[in-house]
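Quick heads-up: it's one chain on its own, the form predicted alone, in C-alpha cells.
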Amino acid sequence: MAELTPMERVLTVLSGKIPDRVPLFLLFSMYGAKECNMDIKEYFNDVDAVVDTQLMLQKKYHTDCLYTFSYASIETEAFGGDTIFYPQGPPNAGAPIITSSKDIDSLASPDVASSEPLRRILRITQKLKAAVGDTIPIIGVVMSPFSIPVMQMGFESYLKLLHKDRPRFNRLMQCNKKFCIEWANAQLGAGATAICYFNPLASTDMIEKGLYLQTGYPIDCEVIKNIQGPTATHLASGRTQSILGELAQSGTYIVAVSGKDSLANIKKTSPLTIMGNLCGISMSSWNKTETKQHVKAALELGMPGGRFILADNHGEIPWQVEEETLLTISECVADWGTYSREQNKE
C-alpha cells in the first residue's frame, strides 16, 4: 500500500478499513511553547507562533493530527473566569465563577463571537486549515457540559449541586450545553475536522457509574448529536472499561483509553476506535530502552484489526517529557506501526 496522508490514514481507520500504519496522536499544546521557547502564557496568545509550532511539531514528529487546544480553563474565561499560568505546567482556572448556588439563576451562557480567548482558538484553526487544507486532521477541543462545572464552581461545591439541588443543575447544564454546542460547532465552523470531547466526570474513577448515567449521561448523549462533526470522547486518562458500553452508544467515534485500562480487554469489547494509551506522567521519566517496551506493549495490544491510534492518556504531553523520548515513540511506530500486505488487502 502506498504511504497515506494523515488525513487518508485516520480515514481509514475510522471507517473500520486497514491503513498503511497507525495513526500517531501526540497532543501538543503548552509543549509547544517549551519546543519555541516562549514563555507559556505569551505563547497561547500568540495566534501565528501556535500556527506556525504546531505544523513544525506535526513534521518533526511524524504525527497524524494537529491540535489547536490550549487549556481548559479558556473555556471558563468565556464565562468571566480567570486563568493561572505555570512556568513548566498546565495553565489551571482561578477562582470559581460560581460562588454560591443561587448564581446559577442568573448565570447566562457566553456569546462565542465575543470572547477574545474564544476567537484566538478560532484564528488559530482557520490558519491551520488554510496552511494544510484536507491532508491532516485538525482537532478542537469542548469540555462535556457535565465536566465544566468542576471548574465553575469547584469539585466539592458541583457534588453538593449534584446531589441536593437538582433543578439548579438542571438549569446549569442547560447553560452549558448551549454554549458547548456553539462552541464546538464554530470550532467545525472555522476549520476543525473533529472534536475532542473532554469529559473526565464520566470516568467511574470520579463519581459512581450510577450517577452519571441518571445525570451527565444524557446530556452528554444530546450534546454529541448536536455537534455538527465526529467527535472522540476523552476521559482525560480516567479509565474507561466499566463506562465502554455506554460510550458506544453515545454517538461518538473515538473513545481514549486511560493507563490504567487493560488495552486488551478494551480491544475485545469496544466497536468504537480506540485512542491511547501512553501514561504522560510516566512518559516523563521513561528512557528510550523502557519507551520502546511502553510502545512496542501499546501497538502489540491495539493494532490488531485495526480501529487503534497511538497517543498518549491525557490528551495533553507534559513538558518534561524529553524530546528523545517523543522522536523514539514516532521512530517506534515506524518500525512497528506499520500493517503488512496480507492485513492491507482485509
Second form
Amino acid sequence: MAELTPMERVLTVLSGKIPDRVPLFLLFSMYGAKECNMDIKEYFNDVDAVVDTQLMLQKKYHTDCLYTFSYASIETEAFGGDTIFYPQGPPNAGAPIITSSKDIDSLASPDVASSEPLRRILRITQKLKAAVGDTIPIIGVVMSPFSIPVMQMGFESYLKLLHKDRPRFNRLMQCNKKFCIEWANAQLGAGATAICYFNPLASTDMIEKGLYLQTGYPIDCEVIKNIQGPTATHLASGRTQSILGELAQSGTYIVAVSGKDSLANIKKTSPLTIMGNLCGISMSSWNKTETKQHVKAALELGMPGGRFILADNHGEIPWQVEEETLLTISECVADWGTYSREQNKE
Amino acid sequence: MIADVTDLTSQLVAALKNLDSLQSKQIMKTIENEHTDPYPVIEQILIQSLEQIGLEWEEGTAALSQVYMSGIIVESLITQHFKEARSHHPQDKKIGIVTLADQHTLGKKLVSMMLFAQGYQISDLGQGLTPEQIALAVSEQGIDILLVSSLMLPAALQVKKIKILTWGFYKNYCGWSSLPFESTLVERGWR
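Same protein, the form predicted in complex with its partner chain this time rather than the form predicted alone?
All chains and molecules follow, beginning with the one already shown.
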C-alpha cells in the first residue's frame, strides 16, 4: 500500500478501514518549549514559536497530528482566572474564580473573541492550517463543561456542589456548555480538523457512574452534538472501560483510554476508534528496551482490526520524557506498526 | 445476637458509597445499642470502612468522589455524635501535612479526614509550598512526621529535595501522590 499522508491515515482509521500503518499521536504541548529551549510561559505566548515547533516536532517524530493545546487553564483565563507556570511541568489554574457557590448565580459565559489567550490559540490554528492544508490533522482542545469546574471552583467545592446544590450545578453547566460549544466551533472555524474533548470526570475513577450518567453525561452528549466536527473524548488517564458503552453512544468518534485499562478488553468491546494507552508518567523513566517492550505490547493489542491510534494516555507528553524515548516510539511504529497486505484487504 | 463487625463494616461501606448518611448513622446506633463500650467498635468500623473504600478506588471499583464524600460523612458522624466519647490516638509526635509545589489539595484533605477518623491531630502546613518553605515550616513548627502530597510529576520528583534540606534533623516522611500506580516514583522521588 502506498504511504498515506497523516490525514489520509487517520481518516482511513476513522472510517473503520485498515491504513498503511498505525497513526501515531504524540501530543506535544509544553514539550515544545523544551524542544526549542524556551521558558514555558514565553513559549505559549509566542504564536510563531508554537507553530514552528509543532511543525518541526511532527517531522522529527513522524507523528500524525498537530496539537494546538497549550494548557487547560487557558479556558479559565477566559472566565477571568489566572495561571501558575512552573519551570518543567504543566501550568496549573490559579485561585478559583468561583469562591462561593453564590458566585455561580452571576457567572457569565465568556465571549471567545474577547479573550486574548483564546485568540492566540485560534491564530496558532490558522497558521498551522495555512502551513499543512489538509495533509495533517490539526487537533484542537476543549474542556468538558462537566470537568472544567474543578479549575473554576476547586475540586472539593465542586464535589459539594454536585452532591448538594443541583440548581446551581445546572446553572454552572448552562454557562459552561455555551462557552464550550462556542470555543470548540471557533477552533474548527480556524482550521482545526477535530476537537479533543477532555473530560476526566467522566471516568469512574473520579465520579461514580450513576451520578455521572445523571448529571454530566446528558450535557456531554448535547455539547458533542453541537460541536460542528469530530471529537475525541479523552479522560486524561482515567479508566474508560466501565463507561465505554455510554461514551460510544455520546456521538464522539474516538475514545482515549488509560494505561490502567486493558487494551485487549477495550478493543473487544468498543465500536469506536481507540487512542492510547502508553503511560506518560512511566514513559519518563523508560530505557530503550522498556520503550520497545511497551510500544510492542500496545501495538499487538491495539492493531488487530484497525481503529487504533497509538498515543500517550494523558493527552500530553511530560517534560521529563527523554527525546530518545520519543524517537524510539516513532521507530517502533515504523518497524512494527505497518499493516500487511493481507490485513489491508480485510 | 450481636452483629458481626465484618458485616457491619460491609454495611457501612455500602451506605457510605451510596452517600447514605442516615443509614450510616443507623449502623452506629445499632452498635451503640448492642455494646456496653461501643466506641472502640465504632472507631474500628469507621476506619476499616474508609480503608476499604480507599482500596476500592485504587482497584477501580470506587470513584474518588465516593472516597471524598465518605470522608465527609464519617467526619460529620464523629463530630456530631462521638466527639466526646472518641478516643484520641496517643500521640507523642507532631504530624504535619502539606501539598508540595502545586495547588491540588484534595489528596491532602482525604488523608487528613482519614487520620482525623483515627483520632490523630494534624498540623496543616499549607499548599503550593516549595521544598525550602516546607523545610522551614518543619523546623519552625517542630514537625516530627511529615505527610507530603503531590499531583504533578515535577512536584512528586521534588520530594528528594525536602529530604536533602532536612537531612540530619528529620527522619520521618510519608509520601503519596495521585499517581498511586506508578511504582517508578518510589525510586525517583521518595527514596
